[in-house]
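Quick heads-up: it's one chain on its own, the form predicted alone, in structure tokens.
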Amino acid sequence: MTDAIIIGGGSGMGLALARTLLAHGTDVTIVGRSADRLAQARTQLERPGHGKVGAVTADIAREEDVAALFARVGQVNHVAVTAADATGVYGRTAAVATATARGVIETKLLGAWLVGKYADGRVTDSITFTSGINAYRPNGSNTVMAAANGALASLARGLAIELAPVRVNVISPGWVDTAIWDQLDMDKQAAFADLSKRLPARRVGTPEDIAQAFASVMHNGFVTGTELHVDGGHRFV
């Protein structure tokens, strides 16, 4: 048995929030598809006097991984979904490839939809699942991201009303500095600062930013099929 299982928590945003969580000693379950990742992080999270750190391979994608996740942790409290893949997502639809498609709803949605189906009679408090600005403010080339992102708020209100009273809700980052946008073709620093001076907050967000939201949302017992705008007014501008 583990406190938290964190569905993509080798990285970036799950990353962080294993480590804001294990510092408040919860015992977490990090998921990934590398396991190499996965025994880099469970080194850098491993400390004294924190929750314990446990660490399972598993591709979101796939019911079978999914299905042996849940069968292998048992009972849990509380389950955060972070995993994405960006690789050759963005650009005009014409020119993604379709396969590549597939490949995100899969992952984003298809994934997530697996884990409140396997989940079922064995978490005992909250699922979190991982939106983003794109689902508000599609640019022309990211629509397929988008649309699965758009997506996951109505999945989490019916999975709400569905596997209640365990609460099921999503956190919803604007730009985040983690290490997926090394995955696109772009000058990354150049774009940060162009997007902090329109931003309200006045600077793009830090993995540890998004853990605090998950945190709170995870442990507010009276949230539930509520998503959460974690993107420093992006949807404003």
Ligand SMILES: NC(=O)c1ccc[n+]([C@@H]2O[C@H](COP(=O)([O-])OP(=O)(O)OC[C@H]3O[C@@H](n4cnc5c(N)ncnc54)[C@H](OP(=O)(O)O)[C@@H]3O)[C@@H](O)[C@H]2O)c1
Given for the second form:
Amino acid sequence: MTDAIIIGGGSGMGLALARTLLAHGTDVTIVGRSADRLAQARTQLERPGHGKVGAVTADIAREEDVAALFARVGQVNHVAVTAADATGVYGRTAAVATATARGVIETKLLGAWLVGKYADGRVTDSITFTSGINAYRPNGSNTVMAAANGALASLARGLAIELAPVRVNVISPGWVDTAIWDQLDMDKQAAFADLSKRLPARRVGTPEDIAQAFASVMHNGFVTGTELHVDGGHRFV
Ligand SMILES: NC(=O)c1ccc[n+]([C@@H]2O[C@H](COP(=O)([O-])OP(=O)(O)OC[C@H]3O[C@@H](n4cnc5c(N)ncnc54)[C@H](OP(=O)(O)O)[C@@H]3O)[C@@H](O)[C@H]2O)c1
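Having gone through the form predicted alone, I am curious about the other one (the form predicted together with this ligand); can you provide its structure?
Starting with the chain above, the whole complex follows.
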């Protein structure tokens, strides 16, 4: 039995969300593909007086993994999904392998759909997905990721009707300094410095900025079928 599942909770925004929820006494199960990553995260997260930490190895793109995850966890209050793999996705569409594009769609979009499918009847309060700024500010790269991110908003609206009164929402982060950038062949620090000058917020995001937004949407009983932009104003520059 756990209160919240975070698929992608082994690093980045998902890990920050796990830390936030645990500090409020929520029991959290973190999920990802790498058992080592989850074990390291669990060691960081476990604190006396905080919620209990569970870890389950699963690939959100594999239906049998998602089915087994929900069968194992049983009833749960909240599910958050931050899972994404950006390996090989950066570049012009003509240069991206079709298998990579399929992998992005299978993880980000169909993975979220599988969560909706197997959460039905098991989740009591909320499901929250993660999209991203590239759906709204295309930059000549990452186009298939942008397409998957854009589709998540429609998926959430559909599931919000289907699964009601369970609330289904999306958080759309701007640029946030996490390990996902290490998968991209670019000068991260230079890109962050350049964007920070132009962004209304004058800085890139932190995993904690996004975790706060997740916690707010998860716990506000009147927010459903909504996409919340947590991007420092990136859509306007
Ligand atoms: N960072 C940014 O600037 C940014 C901006 C906009 C949107 N986003 C979105 O924000 C979300 C969180 O990203 P992040 O920055 O926190 O990246 P991250 O640190 O790389 O976290 C992604 C997590 O997802 C897990 N994961 C990847 N593929 C998975 C799969 N198939 N099944 C289960 N777990 C999987 C990874 O663990 P394993 O590898 O062990 O599975 C990892 O722990 C992503 O959806 C990303 O697209 C990020």
